[in-house]
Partner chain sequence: MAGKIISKFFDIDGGNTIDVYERHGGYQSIRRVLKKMAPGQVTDEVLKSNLRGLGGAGFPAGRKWSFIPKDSPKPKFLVVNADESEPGTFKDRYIMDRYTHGLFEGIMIASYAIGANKAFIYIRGEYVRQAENLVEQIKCAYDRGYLGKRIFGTNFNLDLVVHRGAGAYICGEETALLESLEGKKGWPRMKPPFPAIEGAFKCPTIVNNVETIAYVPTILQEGGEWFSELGSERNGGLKLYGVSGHVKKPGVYELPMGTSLREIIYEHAGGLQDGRKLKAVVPGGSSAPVLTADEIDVKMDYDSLAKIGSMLGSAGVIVMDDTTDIVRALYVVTRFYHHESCGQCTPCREGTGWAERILKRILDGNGRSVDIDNLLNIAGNIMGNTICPLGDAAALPLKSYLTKFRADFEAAVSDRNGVGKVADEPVSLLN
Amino acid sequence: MVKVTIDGIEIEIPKGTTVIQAAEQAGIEIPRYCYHPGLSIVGVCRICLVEIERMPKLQVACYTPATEGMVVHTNTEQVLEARQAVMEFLLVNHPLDCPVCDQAGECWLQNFYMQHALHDSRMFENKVKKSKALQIGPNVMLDSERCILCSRCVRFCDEISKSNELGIFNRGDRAELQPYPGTELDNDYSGNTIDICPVGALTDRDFRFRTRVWYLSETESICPGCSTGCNINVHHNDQRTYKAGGSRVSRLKPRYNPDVNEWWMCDAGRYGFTHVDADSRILAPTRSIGEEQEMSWGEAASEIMTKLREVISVHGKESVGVILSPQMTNEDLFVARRFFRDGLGLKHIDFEVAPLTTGAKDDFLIKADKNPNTAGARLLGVGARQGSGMTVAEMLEAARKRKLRALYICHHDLANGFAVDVVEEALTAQDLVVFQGPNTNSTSALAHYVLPAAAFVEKTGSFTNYAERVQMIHTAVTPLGESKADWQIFRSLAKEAAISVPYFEAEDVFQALTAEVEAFSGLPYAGLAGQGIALRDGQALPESETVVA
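Would you be able to provide this chain's structure on its own in the form predicted together with its partner chain?
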């Protein structure tokens, strides 16, 4: 540990800490463009110059290690002048096209100009012309004139995605960011370059010109794209959806979590939210026997429960199969367990459907298991592997033979895991098929009743990732149409069956869950928000155990 003084604040920090990090710990923000804690340090933007006593020149705070007894000043006249000078230099050739720039509102040039510069322009010469609106990859647009050559994106591609697509070509103020000849910025993590670009040089093809960022609200969530459970922020546009083709969710951004995804997320997760506002969303409970007909929740619950009781009374409890989903939260699954297993006394409950094509994976963030809560479902014991009931495959076989008479299917498109005719034969042989989920699919098309479940951005709850870290999703936007959280749907059905589900909020469910399920016992609800809590002290499960579901 070394002791340093920054702007009069004395702090103790581990040896090797840089001045910029030490300042952060002292609560002092030194402006930065090229410095990013997740990337190597290059010290090129020069905005972080600070004064260090007994050093003749200003030093860059990002590169200089804080040493014992060092006295740093971040707001002397000399520092402020240098900072303003760098700011002025950065804007010399910048097009200042904020009114048409997508970055406006979250641009570090704008922010630091307001905080540290506020100078009048002295630049009366022509600016250097560079290429604009250049599509450098499937997701990323480049405007070289806005680029301040901080090289964050270059370093990201070299050090994090390790795909080395980008370079800075030419010299001096003619220097330009470009993909290497013959390549494009096309890797599984390319969207992160947009996040770390401090200016409007790299913009998101999916997002640009759709929403001004100041119309966006931000809600903490977890990416449901795979079992990694990358921490994200959902950026949603609640008031001006008409400006964005009706979509309420504008984009997903990674949220820092040192134990899970650091600062990053993959492109599949980033752009994988389109189902939320898709036309395929189920808006109301629907009866699809003969003519398709929308119904109220009350009607739907009572009809479904009546039919279910009929099946049970005629063919017994073993004639009903329940297929839950690892897309559902711990809370959803817990209420499902309480309703189907404990309440109705059903035996055949499972959630795992192995996909026909194995999901892509890598050794960084992308896991083959494309579900956010497989570990949670296992810990809650709602799978055939955990109980004694049939697996999904066995259920379909039994359904085809009419040993099963009713199937209750959540979220799954069974065609992803089984041949189409297998699913069709099984489902058409049933007296009752209920489908519950946010979007229609080939399975819902075969159901007698289709119930609208809220999408992950429309509900609060928790997922347990592959390493058994419990992390929270929060309601960002209100559920579309009549849809509601899965556990609330089970609650309505349970009410019809006079089974007690005495929960009003997701928190109530969670409290009951921690009281009842050993693996989760003692988890504080309040501690889940933010970075989540690891059930086994952050120890990751070996890959072989996290069998693809």
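Show the form predicted on its own, please, the one above being the form predicted together with its partner chain.
Here we give the lone chain, stripped of any partners or molecules.
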């Protein structure tokens, strides 16, 4: 450890810490463009210049290691003049695009100009012209005139995605960021280059011109795209109402968590939220026996429980199968367990559906298991492997032979895991099929009753990722139509069946869960916010055991 003094504040830091990192620990912000804590240090932008006693010239804070007894000044007259000069240099050829630039409102060039520059331009010559609005990949647009050559995106592709698509070509004021000839920015993590671009050079093709960032609110959540459980922020427009083809959710951005995804997320998760406001959303409980008809929640719960009782009365509890989903939260699955297993006494409950095609995976963030809560479902004991009931495959086979007479299916499109004719034969042979989920699919089309479940951005709860880290999702937007969180739907059915489910908030469910399920014992609800809590110090489940539905 070494002691340094920054702007009169003495701090003790590990040896090898740079000045800019030490300043952050002291609560002092030093402006930066090229520096990013997840990338190598190059020291090219020069905006982080600071004055260090006993050194004859200003030093770049991102590259200079802090040493014992070092005294640093970040706001002297010489430092401020240097920052203003750097800003003037960066703006010499920068276009006046702010009114039409998507980065406006979150642009470091704007922010640092207002904080450190505020100079009158001395540039009277024509600015150097470069390519504008160039699509360099499926998700990324490039405006070379706005680029300040910080090289963040280049280093990301070289060091993080290791796909090496980008480079800086030419010299002097003709230097320009471009993909290498014959390539495009098309790796699984390309959207991160947009996140780390400090200016408007790289913009999101999907988000481009959709809304101004100052209209957006931000809610912490977890990506439901795979079992990694990347921490994200949901950016949503609270003034926008749902309509076909529109979206209340504008974009997903990665949220820093050193134990899960650091600063990054994959493109599949980043752009995988379109189902939230898709035309396929289920907006009200629906009866599909004969002519399709919308129902109230009270009518739906009453009819479903009446028919379920009839099936159990005639054919016994062994004739009912329940297919839950690892897309559901811990709270949803716990209440499902209490209702179906403990309350109704059903035996055949499972959630694991192996897909027909193996999910993509890599050695970085992307897992083959495309569900956020497989580990949670296993720990809660709602799978066939934890009990003596049938697996999903066995349920469908039994349903085809009419050994099962009722199926309650949550979220799954079973055609993703089984042949279409197998699913159709199984479901059409049933006296009762209930589908519960946020969106219609080929399975819901065969159900007698369809119940609208809230999407992940419309409810509060928790997921348990592959490493058994429990993390929270929060309600970002109001549930569409009559949709409810899955656990609330089970509570409605339980009330109709005179089964006690005494929970009013997600927190109530979680408190009961921690009291009854040993794996979650003593877990504090408030502690899940932020970066979550690891149940077993990050010990991962073996890859061979993960579900890949």
